[in-house]
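Take a look at this single chain, the form predicted on its own, given in structure tokens.
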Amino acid sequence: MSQDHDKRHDDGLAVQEARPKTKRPPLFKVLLLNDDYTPMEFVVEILETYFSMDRSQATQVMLQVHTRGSGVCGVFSRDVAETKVEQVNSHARQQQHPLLCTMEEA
């Protein structure tokens, strides 16, 4: 069959595939909350270990936690954020520190 033949029998309708409208999944901020007992150096180590921050960046976030009551460690998908919160809280308990890590929608 020639292309001309195909064109004559398409009834003038153009077919376009419908693209599903996908919504990006929500992102979540992972936060550290200040307490009066966890050593600042431990907070810096947490930020370096679990959030891949360098010493300078980790120190800045630690000071934000210390002075403002909380600090953002990063923004992640729900699964990654939940995992990081669990890892940090578990490690802090193992080391007998009351440091609290939480998450909230960004």
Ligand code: TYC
Second form
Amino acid sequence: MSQDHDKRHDDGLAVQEARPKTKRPPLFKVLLLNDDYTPMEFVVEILETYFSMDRSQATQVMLQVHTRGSGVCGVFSRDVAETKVEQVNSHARQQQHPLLCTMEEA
Ligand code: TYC
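Right, and the form predicted together with this ligand of this protein, after the form predicted on its own?
Expanding to the full complex; the earlier chain stays at the top.
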């Protein structure tokens, strides 16, 4: 029998177990983009409805998008971010607003 794996003839070396190589799944920022036509009130309602913001938070984020060009609605797992983007864009299109929602890795 090989002595390499025989614990009775162990040479005293401790062997470090390999760390399980798991990576935390990436997170995604969901962003709203500014445009010249979507009414401010519609954007505020989007932020309340799909991102659970109260009116004052929603108004702040809407104004950030309006003045800076874009703003973060929230940070989510890939699946949740994709669903929010889809829901917001489809709702905006139904109401014939050009509002764009997008996502990027956080
Ligand atoms: N710029 C738009 C307006 O003046 C308002 C607006 C805000 C549009 C945020 C899009 O994501 C947006 N009516």
